[in-house]
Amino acid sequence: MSKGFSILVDTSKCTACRGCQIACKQWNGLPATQTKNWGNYQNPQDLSAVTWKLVRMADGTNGHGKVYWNFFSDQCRHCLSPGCMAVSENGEIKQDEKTGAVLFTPKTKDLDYQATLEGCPYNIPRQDPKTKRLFKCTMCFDRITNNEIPACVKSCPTGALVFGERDKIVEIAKNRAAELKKTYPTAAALNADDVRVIYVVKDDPTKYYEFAAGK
């Protein structure tokens, strides 16, 4: 039995309302990001030290000319064995034993940023250019340790985000993927046995985002 918590991200139920993205900013007191029109509804264009949750949007056509439009609420996966911790020798990055949340401390300013980023298969950590500190999703550690669900989960109007005990979420994710497979043969629960933020997709992961399933 795996201890701690997990989040299910059922992309088949996501409408790209971006409520989760805004809720993350509001709860964590993160400032707005200067944006521009870059030819995609996805905005801002990427994660940053002040954008820890981003609804990625991808469109294209399959081999039969059918158009697809996929939404992917990207964030730290809170891996069971975090690759980012490989460069942390003095407690700069910690994994909370009770919740499983992977936490970056102010001491991350002393880490080699590129080495930390390369250690993450999902391309998540971002560096503040001024302070040099590294930032990412905290799984709303301050909320979940006070019996509250993450802000992003609470904001989701379609039930695409579900939070709970890890073993229960893994079961829900795998059952949901099996259900979707009846209609979408490529459906899967991505890396369910290795991460705490589990994405259920109905299409090829690369049609959502380059790092959707890890590198």
Given for the second form:
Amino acid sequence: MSKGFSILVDTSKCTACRGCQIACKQWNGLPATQTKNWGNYQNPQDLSAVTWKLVRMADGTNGHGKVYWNFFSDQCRHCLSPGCMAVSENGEIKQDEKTGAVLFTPKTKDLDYQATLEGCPYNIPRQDPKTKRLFKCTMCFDRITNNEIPACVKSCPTGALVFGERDKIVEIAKNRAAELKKTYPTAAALNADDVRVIYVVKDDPTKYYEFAAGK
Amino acid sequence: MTNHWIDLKNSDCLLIMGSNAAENHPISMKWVMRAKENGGKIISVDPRFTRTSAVADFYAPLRSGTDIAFLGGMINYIIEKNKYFNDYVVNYTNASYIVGDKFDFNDGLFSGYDPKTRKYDASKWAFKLNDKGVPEADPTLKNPSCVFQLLKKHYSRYPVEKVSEITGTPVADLNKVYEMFSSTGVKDKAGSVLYALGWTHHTFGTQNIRASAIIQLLLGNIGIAGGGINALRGQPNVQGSTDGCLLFHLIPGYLKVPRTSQQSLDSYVKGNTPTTGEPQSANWWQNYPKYTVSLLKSFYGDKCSKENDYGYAWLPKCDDGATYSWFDMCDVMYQGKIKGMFVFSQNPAGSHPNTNKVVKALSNLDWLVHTNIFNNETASFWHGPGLDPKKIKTEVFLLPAACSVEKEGSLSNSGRLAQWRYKAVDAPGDAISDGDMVARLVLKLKELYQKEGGKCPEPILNLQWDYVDEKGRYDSHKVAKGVNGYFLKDVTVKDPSGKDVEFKKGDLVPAFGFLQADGSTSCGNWLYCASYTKAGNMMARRGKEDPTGLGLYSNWAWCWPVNRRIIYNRASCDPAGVPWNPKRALLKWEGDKWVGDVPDGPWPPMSDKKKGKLPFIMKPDGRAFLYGPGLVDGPFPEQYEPVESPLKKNPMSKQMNNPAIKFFKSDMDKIASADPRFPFVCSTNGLAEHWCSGAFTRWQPWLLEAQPELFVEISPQLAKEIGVKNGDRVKVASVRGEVECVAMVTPRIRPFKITGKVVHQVAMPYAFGWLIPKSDRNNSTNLLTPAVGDANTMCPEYKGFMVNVTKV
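Based on the form predicted alone presented above, generate the structure block for the form predicted in complex with the partner chain.
Once more the chain from above appears, this time first in line as the rest of the complex follows.
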């Protein structure tokens, strides 16, 4: 399956306004959790059954003593061959033919959570501790099947998030990475041929997030 | 903004300084990113490495409160390296004017200073005039008394090494920024300055912006697409409220507030209407009497006429030279001299400096009326931390207000664009719009004065108040039309081309060029004349045409003045009216008319010696001010230390602070400068997730989840010195108060080397307060900040004061 839709996450244009993180919660009716400041702007600290989109914020200094602050609007990659589905034998996880969205059904409560998580290179699936059901981004399945773009993309002010037909998005992502490479030799479109949510980065992916480019 | 939001995309280099645009104006980054895609460069200058710095091409740190040193160094660089745009500077600025021999500058003080009154006699800074009343000029710019030479001399004191000692910015970083930005001082390049509260929140805030104006004029960046000085304003309609008369020294349309020495209309308009002997100057403010009389007619209608001085006596007068800022009000309240207060849409007990004093002052009121969409620290001050409600006598009324989508009206954004918006839903419960509250209040006051009389009832009784519908409800269309203005009798007047045009009584005035000083027109704000005309509500237009590709979108809503999207646009052309940069042409003179955006006046360009006019039409002599004798604290920006500084001495001069600022003397107005008890520089800042003091957004669970509580950002070096780890609880204290919060240890903050010594800087958001979320982990950062303000505007010095940080 290579048609369907894709999302470009161009981190070089992201200012971490976190509109996408909030828009995801708003559209999907997900509650806020009680958080504390843990010495970082990033909050909540991690994805959860009620946080499917999280802007990870990593600061540090590179070799020349120059400071960086990298923003990574993390979410399910909607892989072309989803690792999480390896454990799904009874339709608990579905891959929509038309859009390519990978969907966790209510039946995911019956899955082995650890095995599902281990199958995901990007550390995405999260379990509701009470119902045992697994949750993650749906690519706004209810929106994209009704001619609307995903809520996160809609909220993005800078053009860092772009939604469209997969072929076009892959092309934009690769071109953008090539353009950035002129200034940033480490720039890349991460796993563009394997995932639907394609991250363009300027720097070493691990300087954004441990699992940015996969385990 | 001289320009507008979309125009940021046209820039070759954006200097974002005194602004964290990505954090506080996220949508601005849409256009900043467009500029970047087109090859434009972004420079971020900030004490912290911010979300803006993260996407900038170049970042340079500086110590809070040293922007004038930084910018002064750039002025020196531009002149020394010959980077200025000579034709622009000679023709369009006052570079060539000869300054009178009473001007002097010595060790931090300009001539004319009186230390007793802490005021300057600005007449000492006047230009040398010829017998026609025009400043003498030397277009070769060689005369040692000409503005250009004085500017050169003044800023020769700011070599890059000296600047670095003051700002803590590495010399190489300074040179890089200067080189990048001054590369726009050529015909076909445009550089834009984006600033916000990081420049205004200082005791020398106005001079920060003046310094950027000098740079932009030297580089020829004013009046052009992709250029300008762009104030990113902090609230959706703060531009509109400033245009209205938000500030104590102004009445609508930036007319000056009447002073007690101006007892007649004649003395008021004479005192405020500039004259010039320069034949090529449009001197637009010569229309001052027309705008004043039309404003009075909008206030008092038929009740005022030439015979009663158009009701001028009914306007309140301010004492000469006195200030009436929040600080002044708070101080008088603290002394118990104010009985009651209305506070609309502000949270002074959260967002104003020295909050402990604010709360004491509020406690001295008999009554306080507050309108808001949520409860906040101001309406609830009487049960705040450490207060016993039984001992507070103030009776507080919290009126529920309609929020933005629950009312119809105009909204003016930073780009001077007034856009009409519609009501989406009814306000809940008893909530009504603030317009409705004011309308009803005035009607009630009129009724009471009518019934009971009282002292000086005329200003209320004679007030024309036809802004409600037949059911007594506030009507925003009636207000908008009143602001635009009406013809009050049948008249025949000449249009700008000299043709006779007839108007009937009751017609809306088509543009401010038609306003009169004889009582035949009314206008609530001359700048908004043309916003609501015979053609309809111009602010409600939604045309998407963009024929130039420059993003002017002239048919989308409406902007002041007269829908001119970029002001001073005649300066985008050479003196013959040919665009400096044909690729981004705003205007072009075609022999008999201007073609393009609405020109800054219809006259030919200045090369037409008979009819031509100079481009800076709001200046009396038509030329922009490199040398600005109009401010209270000097004609050139000069580096002074913030009122609280880590230094004992100002490295630039004997004069430690801005000599023209006002100090308050109450027992709660403490200052601790260069005091070992408070060794660290602190600056406050906004957060993308919260709205100003957070009074709206802290009630929103998703936003609170993303940014839950107060924190202080400190460098790893300082953390090590004071034994604090990331995430530890710390106490931050100034001489005025203290707060506890979380320490965020980050390399995005770094120590500075200032005059050879290490100085630590810390930063805190001001978005939190004790009321919500309910916990003992939050209080207002403004418990720490000093109540001192800018010499010209009284804008508080939130950016640069001294604190200590200790582990709890």
